[in-house]
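The chain that follows stands alone, in the form predicted alone, written as structure tokens.
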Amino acid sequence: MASIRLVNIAKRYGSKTALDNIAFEVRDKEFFVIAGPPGAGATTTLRIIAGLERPDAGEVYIGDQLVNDVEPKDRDVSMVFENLALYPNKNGYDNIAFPLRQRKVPVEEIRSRVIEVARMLKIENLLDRYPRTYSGGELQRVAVARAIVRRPKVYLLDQPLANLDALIRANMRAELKRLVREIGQTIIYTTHDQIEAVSMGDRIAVINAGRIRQLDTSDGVYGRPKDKFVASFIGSPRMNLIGCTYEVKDDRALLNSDSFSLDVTSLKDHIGRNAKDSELILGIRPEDIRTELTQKSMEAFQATVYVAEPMGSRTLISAQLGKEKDVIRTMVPGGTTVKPGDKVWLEFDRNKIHIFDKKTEEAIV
């Protein structure tokens, strides 16, 4: 059994807190993603699991075994680093075979396992070549092959696609998802890219400033973010976050900004129970805003197009709200003719709004 359990892990580097009481469990054979911005603590978490760093507090379990004092070589984990670190003086075959030779695996078994993994990753043509002749995607495949040829209990992949261009990166995401199904082992994968996170992981731990902000499925972190950070980090384009004041007037509950007033009477009881005060943040994703060139609803409010970015099947519009020139992002079908200075009418899907407490930044709706 190759489950991973972290119990109240803390790590400091001088005055900097890298990990602050991290706790989670990765299930056996799960593809688990840790996603966050640079410096959030994801790589440090992997290095502690691998044994390359020691926690200042807390416990690490692989299966049922406490491994805090177990050497990295005895933890039966394999790690792929962001910089790939292939040996430049060894060809593809020898790079992949290296960890097996270190463990004195018989020569014929080495050959069998290298050929098997090369076929799995479609890199048979790279076995006789050297890393200097590889493309970015080929380097990535050989590095992954070297990690999986060992057949460890756990694979740790630290931002393995970070240095690839967009097209190769998209292709490698698909390849890795296929590979995960084939090898059927426990995998922990870190990334700064929220698209990778939501498209690949069985579950996602969103991390920031050394703390797990939310651990959930892709649908959960996208559709039910627990705080403002998760809401802004997950999703492309990013969620709009607009400061509002909450008031109840003549039995109606309203969220008022400088540019609009949104009726949230259906949420009045919920907001009343959970809001700390009247200063709130309204969240709405660009795809959840109805955008028209003329007013078609009394609930719609006007904004001025600041910039339009065609994206093929749809166009991303950034529009200015009111006197404060706050910018809100929204989507219209591709081919819609809009230009800076045009007026548009916006209406929020009230079933898709998110409301956060301004002080705590925690979700209340």
The other form holds:
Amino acid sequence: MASIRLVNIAKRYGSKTALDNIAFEVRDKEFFVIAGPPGAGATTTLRIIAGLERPDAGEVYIGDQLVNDVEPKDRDVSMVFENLALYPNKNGYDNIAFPLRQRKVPVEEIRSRVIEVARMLKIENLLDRYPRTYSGGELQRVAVARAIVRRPKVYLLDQPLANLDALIRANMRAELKRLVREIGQTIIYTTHDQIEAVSMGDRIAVINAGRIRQLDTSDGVYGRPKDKFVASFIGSPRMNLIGCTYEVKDDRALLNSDSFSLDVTSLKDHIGRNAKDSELILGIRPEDIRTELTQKSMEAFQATVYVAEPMGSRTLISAQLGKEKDVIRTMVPGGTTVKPGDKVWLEFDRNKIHIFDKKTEEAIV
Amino acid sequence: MTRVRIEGLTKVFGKTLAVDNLSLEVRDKEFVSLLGPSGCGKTTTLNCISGLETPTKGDIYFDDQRINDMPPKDRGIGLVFQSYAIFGYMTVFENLAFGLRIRRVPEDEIKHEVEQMAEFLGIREVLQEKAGKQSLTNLQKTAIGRTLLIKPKVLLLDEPLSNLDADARDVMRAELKRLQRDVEQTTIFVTHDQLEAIALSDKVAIMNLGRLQQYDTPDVVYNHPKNQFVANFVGSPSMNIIDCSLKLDNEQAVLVHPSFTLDVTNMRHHLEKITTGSEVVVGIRPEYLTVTKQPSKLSVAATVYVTEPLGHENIVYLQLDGILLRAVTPAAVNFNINEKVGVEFHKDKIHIFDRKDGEAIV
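Form predicted alone done; form predicted together with the partner chain now:
Once more the chain from above appears, this time first in line as the rest of the complex follows.
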């Protein structure tokens, strides 16, 4: 059993709180992602699991064993760092074989394991070559091969794709996800990239300022963000967030912004129960806004195109509602041609709106 | 306002041909991107325009004036880099005013122009604050504003968005596009990011290994790539590329792959010059593959290799006899690893390239 449990982990650097009461359990064979912006605490959490940092408080368990006082080399975890330090004077084979040789694995077994992992990662052709001749993607694969050849209980991957160019990164993402399913191991993976997080993780811990904001599946963090931070971190282009005042008038419930009034009567009971204040934030993702060139619904608001950006299969429109300076972003099918100043009609998909409390930033709906 | 004309530009470094016989024209007020992977020659081209490099061969004109031998400072260019070179100890105002001060513009005129530019950029409220305290977005706006204030003939931008995080980059990209359209400033923008290039530009020049691959509007480079390199480089997730052979007779055209055949008789008239049995490369974008739970007559059988939920949609990787295809599917439909599925190709969205030289046939 290679589950991992963190209990109330805290870590400070001087006066700065790096981690604040981090607690979660990673299940056996789970692909677990810790995602957050740079400095949020993802890497520190991983380093504490690896034993490279000591927590100021709290406990780390691997399986049932408390490992706080266990040396990193004895924890049976394998870490791949963002900086892929392969030995430049060793060829691919010797780089991958290194951790096995250190553990005095018999030569025959080393050979079969290196070849097996090379085949799995499609790097057989790199075994005789030296790292200086590798491309970025090849470096990555050899480093991954070296990390997995040992078959530890748990793999810790610290932003392994961060330094790759976009095309290789997209391909490696899929390969890595598939590989992880094949080897059936517990993985803890950190990233700043929300796309990596939602596309790869069985579950995702979204972290910010040393605190876990939400621990959930991709669907959960994307579709039901628990607070404003998660709502704006997950999803690209990010969710529109619009300050509104909540008002109940003659049995109707309204969200009023400076330039529109949205009927949310269907959510009235829900808001009434959960909102502590009338100052709310309306959240709506760009793909959840229906955009038309003419008014097709009484529920649509007129907006003025600020700028339109074609992105191939889709076009991103930034538009201004009324006199508001802030833009609302909306996704339309590729090939849509609008120019700055054109009028468009926006209708929010009522089933896809999110509402947050302005003060606490917690989700209400 | 200025038109830029590049004719037969070649730049050699030692034995490396960095730019190979590049010709293109940037019209007045146009926003043009030089797009390509690292080492493609885009930055060298920009450096030749700015005068940081001297061309080995070829000519560069601003309107009708040849500028090859003109010192950089006399060319009337404005240059903004990835690192903004903003003075952190000075206020935003002083940074914006910097170029005007050097040009000894009268103080009241400086004040007026800087304030107008700051209004335009949405940084008026922070004019009196120290630049060092500003967000990266504001720093980038300041760098661009400072450059625009000296009224360059041509604005040259070298990867100006690459230091920003994803969200700030989205914001700044939209701001930059709107700003350029409003001030109608001839702009040349260097990037390795295909999304930035197609989102921002009137025209995109795609380069590889020093050579211009295609120079066209974003719509054309996306929908009608001239060769396999462009097809692969533009668009994300990138286009599927499949080696096939083409079987032709009088009526029919069929693409043959070891694991499937595709009737492309609808394209027969584009294939007049091709001989039957030709080795070709088929390209189809992931959004033009439809994945179905039940195989149909029109579909090809495949196995799900891995899936990637992205929130608003999913990418499904499909395995067919040794090849891996990417398909974009709606978020609402879930597929599992190793599930057997059917794949339909949108026939009118198929690209066919010559396998030898990679040039587009259809």
